[in-house]
Structures are given as structure tokens and as C-alpha cells.
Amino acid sequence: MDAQAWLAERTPAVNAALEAWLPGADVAPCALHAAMRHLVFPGGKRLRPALALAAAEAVGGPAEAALPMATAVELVHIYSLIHDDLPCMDDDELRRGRPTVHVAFGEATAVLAGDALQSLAFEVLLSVAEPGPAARAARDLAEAIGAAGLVGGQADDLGPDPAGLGVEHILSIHARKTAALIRVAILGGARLAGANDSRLAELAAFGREVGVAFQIADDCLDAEDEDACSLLAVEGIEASRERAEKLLDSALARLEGAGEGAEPLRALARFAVRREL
């Protein structure tokens, strides 16, 4: 299928929740307000997002479950991104061509539109899902980006010289860093759409390793980046991308029988993990 078109279908519902739920830039603290929307809108392609409501629809649910998920889910990678790019931490000047939030705004504020952001999402998972479902993904979200999540693997990534770090250890911090908000995008999106647990549980797997292939698709695309904390310092770009599709043939083979509600969710991980986007 076309992942393209399923993208152009699904996004405007996706910004709209986004624009529904966060406040106007003339809203005081206005200052607040602007830097919480700066990343937010016009905004990247919307993956994380995606995954949710492919999700929902692979275990026979309508989109739409998902869309709290989504716009949380959405919610927290503008915040990491925030975060990440603080001069105490990556010291990014540019972000999606433009100033990033400290640039823009200061880092004080930029610390505090994060904040912001990721209290917002949390916000939206328990306003709008059923409560019992909803319960349980705010707290699949909290587990996937705290200290044994995005922030640990965060921790991680700011530590020593990649060159000197083993296989495992770097492919640890990418299921943490990076999988860990793709899995549990996919994990929620299919809990608001009423899956079991067998059902959750392979979507599960299929979400870090999805995840993981998708960070080292992104560390060969910025090969000439010798800070990043990648596969290439350790093992080279080509036995990476070969690494990248092992994985992504695995978690493929674990959609095997979901049927054809799934294909979006399987198109999605083939154009993420093969820079088709």
C-alpha cells in the first residue's frame, strides 16, 4: 500500500487534536505558549503519531481509538526533541530549518516548554480514553520515558566516546532512546483500540525492533556525524543497514498473520526503516 497517501489521510486529524489541545501563542504566559508550539506546528511527519493509529486499526479498531494516544505520544517526542537539542545536552543551533526552542525563546524557557509538553500529553491520554485503557497506556508512557526509557538512554548517549562502546551497549541505548517511544506509540494505540494481551504483546516486540532498525537507518543517513552514538563507529554503515533490515524483516515476520488490517502498520515500518519518507 501507499504509506504516503495513508499518511495524507491520517495526519490533518493528528494536528488537529495537537492544535485543539495546546494553547494559543496569545494565551499568557505567551512566551510559554509560542515555544510549546515552535516544533509542534508546522511540525515533522507525524511517524509516531502514525504507528498509533496503525496500530489501532491492526487489531481491528477504528483510527480514531488511538487519537489520544497519537497526540500524547506526539506530545513527548517535541519535548524530547526540546530537551535534546539544550546546550547542556546535544547544543543544537537549528532544528527542522529553523532556530531551535532555546535559540528562539532561551533556554530557561525552553526547559519549561518541555516540561510543559510532556505534563500535557499525559493531560490528554487520561482527559479523553476510557479510563481503564487509558490508565494503563499512561503508564506504558511514563515507563517508556523515564529513567529506564528515553531519559536513561538519553544518559547513556551523553556518555563516553561511541567508538568505545560494544554492540549491545549501543544498541541498548537506541531501544531506549528512540524504540522505546516507537513501541509504546504502537502498544498504546493498539490498547485504546481494545487489543488482548497476546495481541499487545507482539505489537510490542514489532515496536522495539521497528524502533531500533529505524535508529540505525537514521545513524546511516548521518554517517558523517561522528558524535552520534551509533552502529557505524563499531561495525560500519553497510553491516549496519544490514542489521537495520534483519530486524526489520523480524518484526515483520511477527505481523504474519494479523491479517490485512495491518498492512498500513507493516507499510509504515518498510517506509520508516528504509528512508522512503
Second form
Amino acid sequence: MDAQAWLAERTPAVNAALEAWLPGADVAPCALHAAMRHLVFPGGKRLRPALALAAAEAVGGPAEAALPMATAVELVHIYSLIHDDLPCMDDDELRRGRPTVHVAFGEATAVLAGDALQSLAFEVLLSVAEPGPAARAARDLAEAIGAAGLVGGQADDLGPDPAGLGVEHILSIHARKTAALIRVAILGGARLAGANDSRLAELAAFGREVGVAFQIADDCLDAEDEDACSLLAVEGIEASRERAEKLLDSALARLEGAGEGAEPLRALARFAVRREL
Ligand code: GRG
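What does the same protein look like in the form predicted together with geranylgeranyl diphosphate, given that the last one was the form predicted on its own?
Starting with the chain above, the whole complex follows.
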């Protein structure tokens, strides 16, 4: 299956949901709303939303059931990019070839735009008609992006040179900073489609491995960048690529019995790890 074709087919529904939830840039406070929209439109690959939709299909549900999760994880992803680019974090002036949000709108507005996107994510997720599974998904999302997940991973990434602390430490940062959001996108998509506990456990483990492999692949794509956290600094690019492939194999093996419905999820996992963009 062609993951990019699947992404192209499913992304319009995600874009429409994002458009429906985000206030217009002509609505006051205009600068805040424009800053919230800046990295959402045009977006990036929309990989996390696609994983949420594909997870719903993998457990036999319709992809649409996972749309609130898909929307929520993209909003969180954009929040994390805005805050990650800030001068006090990575201090980046360009993202996807455009000025970062703090460059375009100022630092204070960028912080607030990230904050508002994060809270909008929970509003979207908890606005579904049947709140039970969504409430569980919201709890998982809160855990995934807090001190035990994305924010904690980022905190360790800012700490002493992780390369000096060894492979396990770097993998732990990858697992929290990057994989936790990918894992929870898949888990939440499956939850909203009514998956049972054993499918949820299988998909959570799949998501973690794909997420770590995705980050390693990202480091390999970015080999020029001297990111201290990169595994490349410790074990080199070939061993890192091999590690990502092994994680992908292990993740795919978990879905061996999952049938045809899991094919989009398998294809997206391969794309996430082997992509060239
Ligand atoms: C500062 C709250 C806070 C979090 C920082 C996730 C994160 C932690 C920062 C984002 C920047 C970063 C380097 C994250 C690692 C994950 C990663 C490779 C993100 C890019 O994801 P893509 O390729 O982005 O899916 P697009 O542009 O396609 O949306």
C-alpha cells in the first residue's frame, strides 16, 4: 500500500476539522489566532492524525471515529513545534521554510498560541457525543504530553549532553519527547473506534517502537545537524539506521495477526521510518 497516497486521501478531512475548530485570524484577539494558525495551515505531513485514523481502521472501526483524536494530536504537535522553536528552547527562525511563530508574531504571542493550541486539543477531544472512550483518550494524551512524556523528554534533552549519558538515555528521551505523542495518537484512534484492551496494548507497544524509530530516522535525515541528543553522535549513522529498521520490524511483527484492516497502519509506519522528507 502507498502510504503517501493514503495520507493524501485522508488529510483533507483532518484539515477540514482543524479549520472548523481554529478561530479565524480576523476574529479577536486576531494576532493570537493568526499565530495559532501559522503552522497549522499549510501544515506538515499530518502523520500523527493519519496514524490515529489508520489505528481506527486497524481495529475494524471507521476512520472517521478517530477524527477528534486525529485533530487533537495535530494541535498538540503544532503547540510543541511552536514552543520548541522559541529562543529559550531550540531558538529556530525557520520551520518548513517559513518564519517560526515567535519570529512572525513575537515571543509572548508564540507562547500563548502554543498554550491555546494545547487546550483546544482537549476541548476537541472531549466534545465528542460519547465521552467515555474520549475521556480515556484525553487522560492518555495528558499523560503522554506532560512531565512523564513530551515535556519531560524535552527537559532532559535540554539537560547535560545526552550523548555523554549513553544510548539508553537517548532512547528514553526519544521515547518521551517524540514517541509518546505518536503512541498516543494510535492508542486514542483505536480507543475511539472501540478497540478492546488486548488490541490497545498491542497498538500501544507498536506505537512506541514506531515513534522511537521515527525519531532516529529524523536524526538520520538531519545528519548535518549537530543535535547533541542524536544517537548518531554515539553509534554512527549506519548503526542508527539499523536500529530504526529493527524497531520497525519489531513493531510490524506485533501486527502480524491484525489482518487487512491494519495495512494502512503498517504502510504509515514504514513511511514514517523510511521517508525521505
Ligand atoms: C517544548 C513543549 C515542548 C516540546 C518539545 C516534540 C518536541 C518537544 C518538539 C518538537 C520539535 C522536535 C524536533 C520534535 C521531535 C519530533 C519531530 C521529528 C517532529 C517533527 O515531526 P514531523 O516531521 O513534522 O511529523 P511536520 O512538519 O511534518 O508536521
